[in-house]
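Taking the form predicted alone, here's one chain by itself in structure tokens.
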Amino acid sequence: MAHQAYLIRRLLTIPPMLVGISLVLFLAINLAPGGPESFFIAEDMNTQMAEQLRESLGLNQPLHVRYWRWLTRVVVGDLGFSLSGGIPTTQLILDRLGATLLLTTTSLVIAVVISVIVGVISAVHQYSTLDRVISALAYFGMSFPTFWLGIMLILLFSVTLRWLPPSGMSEFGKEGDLLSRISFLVLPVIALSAVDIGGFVRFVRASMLDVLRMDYVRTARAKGLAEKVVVYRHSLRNALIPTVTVIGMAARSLVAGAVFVEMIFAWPGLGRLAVNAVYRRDYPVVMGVNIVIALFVVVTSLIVDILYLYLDPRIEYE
């Protein structure tokens, strides 16, 4: 009862958090030098011109009210129009939306499933040859720039070897071929998930060196008990707690790392339509956009939580 009891108090909180950030992106986007409508009105434009615009755009009514009609449209769904194309804003995000979940979901769920398994069999053959193979190779990953290593793969694999496609998300004419697909996704994954992977890694076989030198590993050996069930039944689980912090940490950061490599590979998502929407100044859009993430950030934030419950039972919120 009491973990129901946190997790509802923890939905309950959203909303609250939502509209707190939704208010300070609002203010910043409406502050800043130039504005919205820099992009609309021309320097040559007479004035009753630029205020019919401004009326026409809602650009001239108070930020409180212009907030409090943007909120209470974002209630029921609707986050206005696109200022530059006049497209409803909610249908440019979910044209967008699978294709950004698909890249960071891919990238996160490979990244951690390769950490885990080389951290663990780094921490079991700790100050092996192995290990400081592993060790140089995730210090190696973690120093690459995201931007950087995107654009040496394309060099590598799409303009030396030409094994993989260098941008975009399908081929014309086979958009539902899978492998296809899969090939295109190859090399924005790598770019994007090389950095998580070198940091879960080292993370990982930490948490895990710690865990092997609890009383209770020592004694689970003492018993008899084959290495194997020592290692994944009696260890993990428990340098898996620390570690679902990092990972749900480096979940939120994929999104901003998403966004270079939707970039570099020209993948039709939320980060490459935000980047567009800033030189425009389409501020329906850069807003709808900034929700979305803030969203998908708290969301991931109660995931994490929802892990700790399940991985340590003994976690009492009261």
Second form
Amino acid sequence: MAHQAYLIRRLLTIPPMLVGISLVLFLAINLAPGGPESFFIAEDMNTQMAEQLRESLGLNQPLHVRYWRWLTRVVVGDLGFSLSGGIPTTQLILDRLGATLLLTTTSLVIAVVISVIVGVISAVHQYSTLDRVISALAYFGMSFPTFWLGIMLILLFSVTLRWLPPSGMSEFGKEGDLLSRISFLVLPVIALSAVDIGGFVRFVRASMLDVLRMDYVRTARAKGLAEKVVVYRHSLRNALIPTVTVIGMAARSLVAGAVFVEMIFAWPGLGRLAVNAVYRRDYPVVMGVNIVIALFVVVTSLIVDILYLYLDPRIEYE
Amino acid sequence: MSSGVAVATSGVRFWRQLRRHPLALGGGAAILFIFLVALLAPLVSPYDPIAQDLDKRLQGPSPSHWLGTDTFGRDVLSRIIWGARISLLIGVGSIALAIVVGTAFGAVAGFYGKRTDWTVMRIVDLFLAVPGLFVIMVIVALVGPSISLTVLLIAFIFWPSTARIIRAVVLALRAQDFVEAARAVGADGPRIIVRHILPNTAAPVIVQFTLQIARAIILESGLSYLGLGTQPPTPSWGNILSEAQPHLRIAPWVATFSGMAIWLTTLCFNFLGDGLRDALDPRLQV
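Moving from the form predicted alone, what structure would you give for the form predicted together with the partner chain?
After this comes the whole thing, all chains and molecules, with the earlier chain placed first.
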């Protein structure tokens, strides 16, 4: 019952959160020098013409009126039209959402699987050479600038070795070929997951070490259980609980990282759409992509909180 | 005088702890070296970082140009050395600002609690959920890039996490006897925060400062890479990398070395930050 009440309250915080985020963005776009009209109104345009344009676009209205109009349309799924091309923003986003989700979820899953395995090995062999090597590699990983790692991967695997394609999402005429599709995914996923793997490994290791020191683990050993059973059946499951939080926090960095990865590998996703919209000052698209991304981040953190409730019965949210 | 002794012993303990972290010491030394090189850039850089020599375009590493030349025949080493100034300036400047703002909000929220705490923490939550990179991109595209704007915007992204940490520390400190004692002798809220509570938040602040500089340097170079940070011809690690990408096939060294500068600097800050965390705060040991 307490859980339900918590969940309802938690769900209720999402709309104000999204309104707040969109307001921050809206103000940033509209109060910045130049503002949204700079897309249409050239400096040498005569004042009458400029005034007409403003009126037809609704830019002569006060800020709160414009924001309210934007908000009421977004609620029914209308994010307005792209200024360059006149395509509905919702359409542009839906066309690219799949590519970004494929890239980010694949990276996240791979990062989690690798870090759990490596982190546990590291913790079980604490202070061994293997542990030190893993820790060093984790530091290297988490310090990578995603964009540089991407470029270096292209240099090594595409330019020098010619093993993997340097850009795009599929080869023309081979869209249905799974192996070909995977070959396009490999480098972007490595570039995107490396940083997270570095961070996760250290976290899993620390959390595993905490659990291995607990009394119940000692009891399990004392009653003669095999080390494997102690590690995997008794300790790992509890060690993974705090790891869930880190995964939730990674959602944000994953989205930011995806922007760079999509730019470098010409991956046709939301990040690329957003960057190009920013370059073109296509503000309906900028607002639209940002709201979708904010929604993604907020919903992920909600899911993590819910997962937490079920994974750890000791937790009581007030 | 007892406080002097306490400081001395905790200083000794700090060094003893830090010495156990050769990576942290190495990282710290390397950071000092990078700062020094950046500071002395006019003296140590072998060439003018923006002087073009079109006869020597895209030359590989050689005795006269250790790290080769870029597409305008400019010396890559000199550009990386001068780029260090921008990267460190923006990294340190933005995080210093973020720490000041974050500490102020965190301390007020943690100390006063109740409504104040609730309000501040909701603002923090809001800022944590804002897709920071995108907001920065939008504002830079509209206002036009500059160093001071970059510093401001990076600080804007990083202050909420500091606020969270400081709030948690202050919440714990608030209940301690020495705060009660200060209150008993009549000190008011602001005075207790500044004189009694803030000095005790130094450890997490220093750790946070070091680790966040690493992330700020990556963010700055990322923005410069996207063309929204430091503008050419002024060299920054990110824009050297960005300018190098079209020539990746024929001149891979430019992208390799400029990115390596970002990577290694970040690595050193991460080493140092983790070492400091272990040495300053035994409870947080990972």
